[in-house]
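The chain that follows stands alone, in the form predicted on its own, written as structure tokens.
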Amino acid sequence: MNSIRLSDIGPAEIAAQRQRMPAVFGMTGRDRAIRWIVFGAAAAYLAYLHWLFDFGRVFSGLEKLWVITRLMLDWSAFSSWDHVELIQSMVETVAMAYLGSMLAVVLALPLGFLGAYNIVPQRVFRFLTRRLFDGMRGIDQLIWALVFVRAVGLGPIAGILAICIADTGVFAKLFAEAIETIDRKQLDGVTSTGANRLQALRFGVVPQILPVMISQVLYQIESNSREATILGLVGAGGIGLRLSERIQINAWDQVAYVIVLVLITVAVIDFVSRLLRMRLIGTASRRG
């Protein structure tokens, strides 16, 4: 077999390769002011952002910043706190998350098997049952709480319903997806036995999607009780509102308890929400 040496390739042969297959022989001269362009452009409109924003405010405002972490971390009052009003309006926003949550699931379900293409073929109808729920979820929640602010008042309820129709948008095409991903032959054989169409989705549908409904609802549930706290931000009850009342009076101690308060809230809630979704799913993957 023939082997070639480095000394027996000329110039003339190498310019030729360089030529064929530039990408071997390193980056050209091109490519390198396009890369440099590109980064030089990049720099700049970081620059022009920098300024537009006036960044420059965020280290002038660090010894403000420094002054409320010190006024957070003094509880030397927190007897005479309102601890009571404080951890109601907690339990109101668990709550709010809750209810609203559980009203989007019984909305959802239908709706779902309305927009899954192996239940509903007609593909119009699918197609604005799924531009529905993109119209649901695409607006978010705390946008919803400024409507029903408007429309039902102050309160929880405003909440509720924010939470119930943002997440009915989620549910419904999560709950589609799961459906449209189901066994058929377990759909047929109900069939077969004689059932009608109800008892065909309630016994050969619902078992197979329930361990993925499970896990999002109690998911969804965990996350709602962070969002109706910002929710309560603009009027729709619960902690959120407690909350902004402190920070306009300026009781950085007790905004610091607000919270502490949430965030032990939401660890308790996940920590029951793992157990109950490694529970109930694994009891439901058993009996689908």
Contents of the next structure:
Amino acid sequence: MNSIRLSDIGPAEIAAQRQRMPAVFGMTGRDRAIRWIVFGAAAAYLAYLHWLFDFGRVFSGLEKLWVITRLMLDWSAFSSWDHVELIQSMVETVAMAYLGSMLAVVLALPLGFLGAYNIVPQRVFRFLTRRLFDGMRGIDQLIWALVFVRAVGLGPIAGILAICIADTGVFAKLFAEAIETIDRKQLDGVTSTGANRLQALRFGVVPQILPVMISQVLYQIESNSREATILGLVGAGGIGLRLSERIQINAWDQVAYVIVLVLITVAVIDFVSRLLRMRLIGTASRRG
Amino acid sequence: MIPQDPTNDPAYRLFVQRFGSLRRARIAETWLTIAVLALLFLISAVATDFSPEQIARGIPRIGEYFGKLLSIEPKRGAPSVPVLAWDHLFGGVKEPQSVAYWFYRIDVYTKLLWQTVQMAIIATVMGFTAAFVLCFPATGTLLPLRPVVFLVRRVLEILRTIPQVVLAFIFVWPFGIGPLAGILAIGIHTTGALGKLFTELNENADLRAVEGIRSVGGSWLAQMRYGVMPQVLPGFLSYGLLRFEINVRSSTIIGFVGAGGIGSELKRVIGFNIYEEVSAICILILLVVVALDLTSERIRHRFIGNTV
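Cool, the form predicted on its own is there; where's the form predicted in complex with its partner chain?
Below is the whole assembly, all chains and molecules, this chain first.
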């Protein structure tokens, strides 16, 4: 190895090395240019968005936002609010979520079996069922609610149907996936004892997928009761309807109260569902 | 030796007895669960007027509605969804049952969809930035100030628990009808949701790098910048992109409450029963959502690939 003394290094040597390995000497002109182009593009894009959405209105809106925040925090008229109606609507909301999810489970069970490749081994069929589930899932619950409000009129039925359709897609896909990942050996064992097809499903497949299904159903009920609170905004029943009435008449104190009610209900359901999940899945896995 | 009858064996009898009682207990438990579920179902049905008559009355109407939505019967001179046949599918705007007739307002839809996607992008960027700032003080392992950690965590929790559609509905009042209210609502929700995920990533970050930077006198900001960020940034970006996919879906519906995007148009055409436009918009939304999902998935795999 040839060594160089520090005093030997002159400008010429440095220039030569810079020529050879430009990246070692910090950013090259090209890097810098790319960086500026990226920054410039980002700035131009932000300017475009500013033009598109007029963010200046945020500042003029803040004053009004402050006004409604103050109104929201003033609960002096608490005793005059229609508590019975609100609590009833809250119960209705949770009931909608529960009914919708349960109906979806009933509908999704056979669909899940049909969509599982190891139960119905036709590729084309599987492709079609999967796309059907995707379609049901892909359209948002709120869109389904809007459509069902047109079809069956205002009220919780529209909400239940919206939850049911969207969830059937979710459950069918999850169930099909759970069924596809089962251990084949248990099914073979049950079949070898002379069980017919239905019995094989009952004792070979169901015990393996039940814990997964219970946990998914509970999770979905949980998230549905959160979703169900907004379905009423488009007229599909529940607390959302009351909320939208109160927003439209600018009763901000009651809006805040309804939101607090929703948050409490969601927290309670989360808690119960966590307890149930731990208990049910705990016992289910103990049973093997 | 005479083979003994196994049914006389006390061990066998005990087995039968135990097996029977276990079996009974389990069957009872199953029936009890079913009974509780059914009872809840009944209570829910009463609470929501979900009666068989209602269903019987509703189902024909649903059938009728979806029949119209997917109808091939002429309505206002044209079916709502074209019958796919070559002779008229590529006809002009005036030709009923052609794609041009079906999507005759494609210019309006394109503009609104573009706006919708821009809303999702800017809301994700805003939420990402805010969550990025808030996630470090929300991580107990990185900031040993318990009150601050507690406070920031509660704030993030509240931000993500309030439904964003409700937030948008409220924001329409101070910020006016239009995309701005929707952007702010989605941005706030994104802050809460991403803040939680980022905090979890921070908690799993290796603290040795942080200690190293502290040992050479680095400030808290320097510890976060050079000790934590290189570890967590790929995860942050991956979660951010995932959130972007969710936000695209949200921004398509946030217009239902007047907060901008294609949702307002969809609500209008559903409200006026313009069936062919309902199906056209739904198809376009699905196409855009799927296309963006696939793109974002590609990019996400790239980020994750770089870290491994």
